[in-house]
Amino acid sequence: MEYMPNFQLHRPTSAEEAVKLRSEEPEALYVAGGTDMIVNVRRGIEQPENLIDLSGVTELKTITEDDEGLHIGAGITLNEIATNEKIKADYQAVAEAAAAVAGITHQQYGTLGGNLCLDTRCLFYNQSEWWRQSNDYCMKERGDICHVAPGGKRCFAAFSGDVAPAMLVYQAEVELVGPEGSRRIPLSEMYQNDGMNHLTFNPGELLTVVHLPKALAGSPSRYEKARIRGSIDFPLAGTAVRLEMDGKKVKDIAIALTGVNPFPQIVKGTEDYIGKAFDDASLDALRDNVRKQAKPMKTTTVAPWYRRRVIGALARRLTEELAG
C-alpha cells in the first residue's frame, strides 16, 4: 500500500450540502464507510484532492415503511441490513447478500449506497501503484489497452457487489439527489456495461434512498456466492433468486447476477417458466440460460469459465431449493 495522499476532507450535515460541495470540486469522491474506495485510494487508484465524507448525513441512515413499501438511507450499514427484522423477513435475499459483504468488521462500516455503487474490479486494476506502472497501466487506470482483452477496445473489470442483485429481484427504484435536483429510476437503470464507466449517474449525483416495493413484500427469495475466500472476498459468482410457487407451478420469478459481467444483471428469458413446473429438465435449462448470459473475463485469478459453471449451478440450486 502507498501512503495516504493529501486530501482536503469535507463533512457535510446534508444531502443538499454535500450535492454543493460536489458541484464546487467537480473531482471530489463521495465516501461513506470508504471499506473499499479507502483501499483505492491507498494503492493510488484514487487520487482525489478531495473527499466528501457523508458519515454525518442523518437524512441517509433512516428505515422507513409506508403504503408503498420500504425505504432504505443509503447511508444504512450492510450490518444494520442484515440483521433487520423486516428485511430478513419480506426481502430475505437482500439480508442475505447483505451478511455476505467481507466480514463483519466491513459490515459494521460499509454501507448500502457504498456497495450498490462499488467500483468495478479487475486483476490488472486493483494493484498496488508500482504493479500497475510495470505493467504499463490499464485502459481503466491511466493506460490505452485492457489487458484481459488486449484486442478490444473496452473494459471487462466486472462488478462485484452483493447486494445489487438481490434488490433487482425485487424490482428496487433508487433515488437520485444531483444538483439539478432528484430523480428517482428503476435500480437496474442505474448501472450499464460498461467497465470503465458502469453508473449512469448525471455529474454530482447522490444516492440517497433505496425504494423496496410492498407489493413484492414477502416473496421468497435467496442470494448466495462463490469467492475463494469464505471470510472476506468479492464474488466470483453471485446470483440472487426470487421465486413465488402457486402449488407446484411457478407463479413468478426472477434472476439476477453479480461477479460475471459489469454490471448487476437481471437474467432474461424467466418468464417462460411462468405456469409451469419445475423439473430436472427445466432446471437444467434454467441453468444454462443462466450461463449464456453470464461473461466473466479473466478479471480474477479464477477462470472465467469456471465461474460461468459456478453461477450457473447456484442458480439451479437455489431455485430448487425455492421450489420445493
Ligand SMILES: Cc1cc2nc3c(=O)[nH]c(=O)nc-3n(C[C@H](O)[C@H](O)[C@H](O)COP(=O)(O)OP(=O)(O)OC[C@H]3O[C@@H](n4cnc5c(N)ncnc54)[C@H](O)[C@@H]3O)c2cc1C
Second form
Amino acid sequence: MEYMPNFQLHRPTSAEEAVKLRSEEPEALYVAGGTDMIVNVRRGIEQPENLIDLSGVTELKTITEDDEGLHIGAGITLNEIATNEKIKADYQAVAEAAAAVAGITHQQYGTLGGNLCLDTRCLFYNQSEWWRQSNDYCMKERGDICHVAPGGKRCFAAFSGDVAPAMLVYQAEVELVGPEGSRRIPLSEMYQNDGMNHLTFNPGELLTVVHLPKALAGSPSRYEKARIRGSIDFPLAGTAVRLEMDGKKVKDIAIALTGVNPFPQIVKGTEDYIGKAFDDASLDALRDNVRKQAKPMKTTTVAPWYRRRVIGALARRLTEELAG
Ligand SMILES: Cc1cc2nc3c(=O)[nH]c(=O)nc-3n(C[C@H](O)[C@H](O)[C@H](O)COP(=O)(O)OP(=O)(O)OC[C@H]3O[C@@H](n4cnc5c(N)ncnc54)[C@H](O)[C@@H]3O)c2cc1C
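Hand over the structure of the form predicted together with the named molecule; the form predicted on its own is what we had up.
In what comes next, the whole complex appears, and the chain from above leads the way.
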C-alpha cells in the first residue's frame, strides 16, 4: 500500500458547516470512520486534496424514537447498531447486518452513513496503484474499458455494503442535506444500477439520518451473507429477509440483496406469496426468482455462478426459518 498522500483535513462541527465546506471545495470528499475511504486514498483510488472529517459532527451521532419510528444518525457506529437493544428487538436484520460487517475493530469506527454510501467494489478496482496501472486502469478509475465486460460500455463494480439490504426490507427512508436544503427519500431511491455512479446524490449532499418506520417495528427478519474469510470480509452475496406470517400464511414479505449487483436491490415479485402458505415447491420458486434477479459478474475472485447459487440458497433458507 502507498504512503498516505498530502491533503487538507477539514473538521466541521455541524452538518451545515460540512455541506458548506463541500460546496466551497466541490472535489472534496466526506470521510466518516475512514475504514473504506482511507484504504482507497492509500491505494491512490481516491486522490482528494480536501477531506471533510465528519467525526466531530455530533448531531449525526444520535438515535431517537418517536411515534413515527426510529431515527438513526449517519454517524452512529456499526457496533452501536449491532448492540442496541431496541434495534436488535425491533429491526433484527439491521443489527445482524451491522454485526456482519468486516471485523469488530471496523465496527467500532465504521459508521452507518459510511456503510450505506460505500463505494462499489471490483477485482480490477480495489487494487494497488501499480497493479491498476499495469492493467491500464479501468473505466471506473482513469481507464477506458471494463475488464469484467471488455466489450461493454458499463461498469459492473458491485455494491458490497451489508447494512443496506436490511434497511431496505424495513422500507427505511433517508435524510439528505445539501447546498439547496434537505430532502427525505426512500433509501431504495438513493441507489441506481451503475457501478461508476451508484448513488443518486445531488452534488455535495450529506446523508444525515436514516428513518426506520414504527409500523414495521417487530416484523421478524434475518440477514446472512457468504464471504471468503468468516472473521473479516465483504459479502460475496448477502440477503435480508423480512417475513410476517398469519398462522401458516404469508402476511408480508420483503427480500433484499447485496454483493450481486452495482446497487443493493429489493427482490421483485415477493407480493405473489402473500396470503399463501410456503411449501417446498414455493420455496424453490422463491429461490429461483432471487437467482434470476441477482446478476453477479466477475468482480471478485469467486465465480459469479457460485454467488448466484448461494444468494438463492440463503434467501430460501432464511425464508423457511422465518416461516417456522
Ligand atoms: C478489511 C476490510 C473489510 C471490510 N469488510 C466489510 C464488510 O464485510 N461489509 C461491509 O459492508 N463493509 C466492509 N468494509 C468497508 C467498511 O469498513 C464499512 O463499509 C464501513 O461501514 C464504512 O464506514 P466508514 O464510516 O468507515 O466510511 P468511510 O470510509 O469514512 O466512507 C465510506 C464512503 O462513504 C462516504 N460517506 C461517509 N459518510 C457519509 C455521509 N454521512 N454522507 C455521505 N457520504 C458519506 C465517504 O465519502 C466514502 O465515500 C471493509 C473494509 C475493510 C478495510
